[in-house]
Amino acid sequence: MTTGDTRPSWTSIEEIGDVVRSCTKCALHKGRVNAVPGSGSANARILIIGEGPGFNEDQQGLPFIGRSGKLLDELLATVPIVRGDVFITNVVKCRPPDNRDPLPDEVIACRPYLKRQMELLDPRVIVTLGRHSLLRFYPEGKISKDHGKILRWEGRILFPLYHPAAGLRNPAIKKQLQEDVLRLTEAVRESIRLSAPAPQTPQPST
């Protein structure tokens, strides 16, 4: 159920998935095999957001299951984190033709889905993969400059990484990814510190 694009009121991650799979709000639906709402734990403290589904994801309706997904799993395993402990989704939920960058109207059409997923999951750490995912939260950001940094966003930790697909194309970026992802544990620790109640100042007795 929704009360309009700007105030989505879907009550569960599963309900958002059902709506996404039948969505026709932008032209991407015309070429899809499957929409890809996302997958993972509904109690995840870490939300991983890519840019858009690729060929394998479109075929199976699941995020990051091709070569990029294999590299992502390998990166997370070094932390170590497994998929079952996180939630993975994308800025747009249907595959752009030929894996091109998402267009602004496509990002806008999917925005309510991602917004509500974030509200329901209430993650402490948001890991962005690639430029478009970073710009969703940090419009002035540059992935070449901000990758691996522990940033703050609305009381949460924002942790930008290069997209795994870029790592597959460029060995130097893959090496940087391998180094950056090791800071994820530090990002989690910082998120715990941010969410902890502020210590109360003792009041003098009268």
The other form holds:
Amino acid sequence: MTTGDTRPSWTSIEEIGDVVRSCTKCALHKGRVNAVPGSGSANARILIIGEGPGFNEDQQGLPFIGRSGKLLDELLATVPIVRGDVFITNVVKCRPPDNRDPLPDEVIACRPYLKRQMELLDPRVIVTLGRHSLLRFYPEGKISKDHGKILRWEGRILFPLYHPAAGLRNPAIKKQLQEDVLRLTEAVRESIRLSAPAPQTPQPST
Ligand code: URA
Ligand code: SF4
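The structure above corresponds to the form predicted alone; please give the structure of the form predicted together with uracil (URA) next.
The complete assembly is shown below, putting the previous chain first.
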């Protein structure tokens, strides 16, 4: 079995969108109204990754436009960040039925799209929302322990947050999200430090 990670190299975010919209690589395509490849700035330094589209996202083909999206926008506004500053996508691009968690084979089938989006966007900071998104990067991670931490992943900053849907269900998690999101500024600062060239070691002149 192949994981499908050895794909042709799609050359733009738009091209990935087109491929995703006609993708039938996992069973989730059967129930979708629209695939949701992601949206935002192709020059974004921050990539935000949720779990999978919900009802409203499926209806309109856009990520985080329902109640979770409204809370996400409110949280980002406090940093302050607007949608135009980020690119937002999901681990799986089609809606799981009844908003259930994505299954491992669905995550694997959809992986090449997220992988190539990351290569093309080359973000400095990856913000994961919720457990599934965190596990995609950090399989030993635990959202209850790692939320709000500034971590490193393959030369980038990984900044895990609780999923906004969890914040809508639980006021304590919402409060934690409000606190954690403010550290995004620090995460961006740290990412700039990380990508700066190492200082040159002075060489003795000859
Ligand atoms: N929840 C997600 O994980 N992603 C969306 O796009 C919407 C809700
Ligand atoms: Fe294809 Fe991903 Fe949709 Fe599955 S979830 S059909 S792999 S785009």
